[in-house]
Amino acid sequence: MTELTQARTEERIREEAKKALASGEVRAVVGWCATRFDDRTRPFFAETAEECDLLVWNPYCINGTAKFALDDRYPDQKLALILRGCDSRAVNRMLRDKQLKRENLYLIGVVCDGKENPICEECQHKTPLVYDVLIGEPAKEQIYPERFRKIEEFEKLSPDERYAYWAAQYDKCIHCYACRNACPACNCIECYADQYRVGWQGKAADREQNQIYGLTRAFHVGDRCIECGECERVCPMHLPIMRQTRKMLKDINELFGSYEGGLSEEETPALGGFRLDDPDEFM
């Protein structure tokens, strides 16, 4: 994106944010604002026209915006979200999970050309899939042919090698739940890991409990993952969390055909339903 195009997009975002607030139906607009670091932005809630002038659009608008809508599940007014393609899939995911209501949201979609985030190179949906107003010309959907390449390479390792790899990863985990807190698919009102029930989930940050948590979460979000990579981006120990969910998605694609999560509010997760002709070789 050229500086001119970036500036025009930023101006349009501010204009649409001001319009939303001026309507009286929207209480705040969630986007990004600058920080004291040139290569950093942070999530920002604009509640006045003056604050809308602080909204930015640049290569460092990386944080997901959609999950902030869960902070108030029963709002008196709408919440406006500035959405990229990944954020729109997150909204669809949470709408499908009945965690949000569409009438409580005002969606400002922005066609995204990718940000300074490695996972953006793999994005197949530059244009938001759901929105009330769209900024930018719709981009053609892309096919990322190497979506599962790293998984295929990893599968060539022996079982012992794969176990040793993941054991080393979970030895680093500090059980901080940052991956869960950032993930749009982790949207339960109360997480099982926070409940105190004997035999469920230990609180110790050791290999055994970390493995239980990591694998449980992988299966929980496996067919609901929108591949935004927020879990991996926020992990302070740099665990390759997406490698787990991509493995789940690879298996789902092989068993049930081409599948991506969060493409629409109506979709049923691949593992959330059944067909009489489902594969049953495992039985």
Contents of the next structure:
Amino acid sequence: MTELTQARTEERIREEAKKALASGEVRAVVGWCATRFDDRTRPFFAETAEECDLLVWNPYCINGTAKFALDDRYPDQKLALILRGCDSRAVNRMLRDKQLKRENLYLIGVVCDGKENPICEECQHKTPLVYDVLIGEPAKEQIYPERFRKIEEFEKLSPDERYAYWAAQYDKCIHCYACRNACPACNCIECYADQYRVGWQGKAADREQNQIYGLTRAFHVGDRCIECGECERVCPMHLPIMRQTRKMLKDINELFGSYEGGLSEEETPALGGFRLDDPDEFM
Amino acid sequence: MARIGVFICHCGTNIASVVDVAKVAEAAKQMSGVAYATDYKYMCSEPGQAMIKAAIEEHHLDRIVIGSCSPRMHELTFRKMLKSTSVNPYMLEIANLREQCAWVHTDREKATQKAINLVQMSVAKVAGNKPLHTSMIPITKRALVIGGGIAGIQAALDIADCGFEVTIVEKEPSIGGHMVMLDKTFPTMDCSACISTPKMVDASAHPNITLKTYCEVESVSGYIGNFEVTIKEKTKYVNHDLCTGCGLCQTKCPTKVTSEFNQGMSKRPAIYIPFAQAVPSKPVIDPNACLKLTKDKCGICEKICPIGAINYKDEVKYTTEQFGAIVVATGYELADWKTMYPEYGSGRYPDVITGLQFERLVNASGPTEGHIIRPSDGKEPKDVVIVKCVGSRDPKKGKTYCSRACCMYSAKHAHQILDKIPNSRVYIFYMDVRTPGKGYEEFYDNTRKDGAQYIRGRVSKIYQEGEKLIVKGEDSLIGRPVTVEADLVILATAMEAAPNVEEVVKKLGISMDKDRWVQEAHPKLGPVETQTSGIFLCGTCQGPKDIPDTVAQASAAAAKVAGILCHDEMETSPMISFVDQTKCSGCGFCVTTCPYKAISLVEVPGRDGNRKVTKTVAQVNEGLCQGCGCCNAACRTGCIDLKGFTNDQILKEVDALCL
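Form predicted on its own done; form predicted in complex with the partner chain now:
Following is the full complex, with the preceding chain placed first.
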């Protein structure tokens, strides 16, 4: 995107944000604002017209905006979200999981051209899939052929080698739940990991409990993952968390046919529905 | 503190020969919470049960672990026993020491250790058991029979005679099925129509039977005692409430298409009653043939109908009804030999016909009024070849199974030809002659005495030469090729399950075997049951069989249905799932995962911080839940649990084994 269109998009975002707030139905607009670093932005709630002028659009707008909508599950007013393709799939995810109501959202879609975030190279949907107003010309959907390449390579390792790899990863894990907190598919009101039950998920940050957490997390979001990469981005210990959900998605694609999460509000994830003709090759 | 009693069964020598049962009982005494442990030869026997009861009294036991055979075998036995004690029947766990230990191991020491581990797991689990109580649900005293052939009719009549309402759903315009197409039935040679049409009339006149012809089952939900079935009535285009069955429309209809009932050997009009004795004797319009419906021309039947029963704007109707039990009697179809056996001409030669076509040919109400003639030129055949096992017992081209009825009806066809056509010759190519039925062998003997020539061998080729069909085969008894110049060839084609059986099976949630026959629950001890309780089967949907077997099976299925419907209510299992609504996020994945549609989302008042809000949460219908546990696995929050199989109990079992 040239400087000009980037500036023009930013201008349009501010216009639409102001318009949304002016309607009186919207409580705040969630987007990004500048920080004291040139190469960083942070998520920003614009609640007044003046604050709307602080919204920015540049290659460093990398935080997901959608999950902020979950902060208030029973809102009195609408929340407006500035959406990129990945954010729109996150919204679809939470709508499908019945954690958000569409009427409580005002969606300002922006056609994205990739940010300074490695996951953006793998993006297949740069145009938001759900929005009330769209800024920019809808981009052609791209196919990222390398989607499962890393998994295929990883699968070539022996089980012992794979175990050793993950054991080393989970020795690093500090059990901070940042991956869960950032993930739009992790949207339960009370996460299983936060519950106190004897013999349940241990709270200690040791390899055993970290592995149990990692495995459970992968299975909980595996079939609903929207591949936004937030989990990996927020991980302070740089664990390759996406690799687990990608592996799940690869298996789902092989067993149940082509599937991507969050493409629509109506989808039934492979592990979230009962069908008599479900394949059972794994049994 | 729990007071657990552990009872280790020898099962004669079944368990005791591999597992040191005394050692297992001794080890159990050391386990946490175990107040008493012992072993005995047969725990399920009367003295065994008396011993458990006495131990409960003496040692004040409040929960029981029995190390014995599979819980599928005797869990119910022991639950019944506990009903007469102070212990709740669900405070019981079975450690499977027979199927999962003794039967599959030979090393006594290791097997004993495994048995101890299994008991240890059950002890850990039973500590978390809570008393559960069954509830009663009412039974809908109505039965549904799917298929109106002789099997369906017989089952319906028997159920109706027990005093219960029955609905027959038949996809064709008339009930009767295949039996009413046949001419004579072996071995008694009584007229098939003469014995089946009275049953058809009985079924239609019976006060307890409702016929739903030209209908199909659209969807099925619910469970034994309370099935909810949506029935789709296809468009008849004739109002059967008004129609008197005068048949005037049939005579005036200008369109003529191939008759299904006469196996393609005659024509029928587009508005048609399939055959003279049809029940109900009222026509339907074939929408693919009718000029009015395809081209908006003609409309003669509407003009000519004296009571205005014709309705070209008829629409598909759906009705939803409740049933307590279902009988599947969807019957068979003949396998398509034309695609399987190109060497027999693939249908190019009109004088190569199937056994069922011959039945229509020789039938007095058939297209030739019972005269056996060649379909090609109408001449009387003198040399007739019958080829058996066309598609049956042929793993390379057709089915592996034997179609069971062909040996007998081929003998009958030979007898009829020799009887009706003077100086005729009949050659029967066969692999084996199978006549295991009352009077069957005698019938076969008589056919041979009549002059039928049995040639043991398969036919390799049939082709036309002038007026004759040249049949080439091998007489494997003398090891020489045989060539017969025939006027008519009859193929005894294989039976296969009805073409839409997959759909029916899927809707009912039952299963099929590798040959597409509907699967019975047990080949010997559950021959008319399916794996789904409350759904039974009879007739040729289960496998090839002749009329006597079909009728016997239909009555058997009817007895099973009556056995359910004679009760006013039945016990439900209390081992069902429940939702902790305070934790539920209302994502609804349990709803989509539930195979029994037992979970729904409901709105309940709740709190969010200091606000009062309306929350959406899952709720289990206790009548519908079968306790399968799918929802349990689908719930990420872990707020759904299965009573008697809680997550905590399973974790404790795992811990008992691993820690």
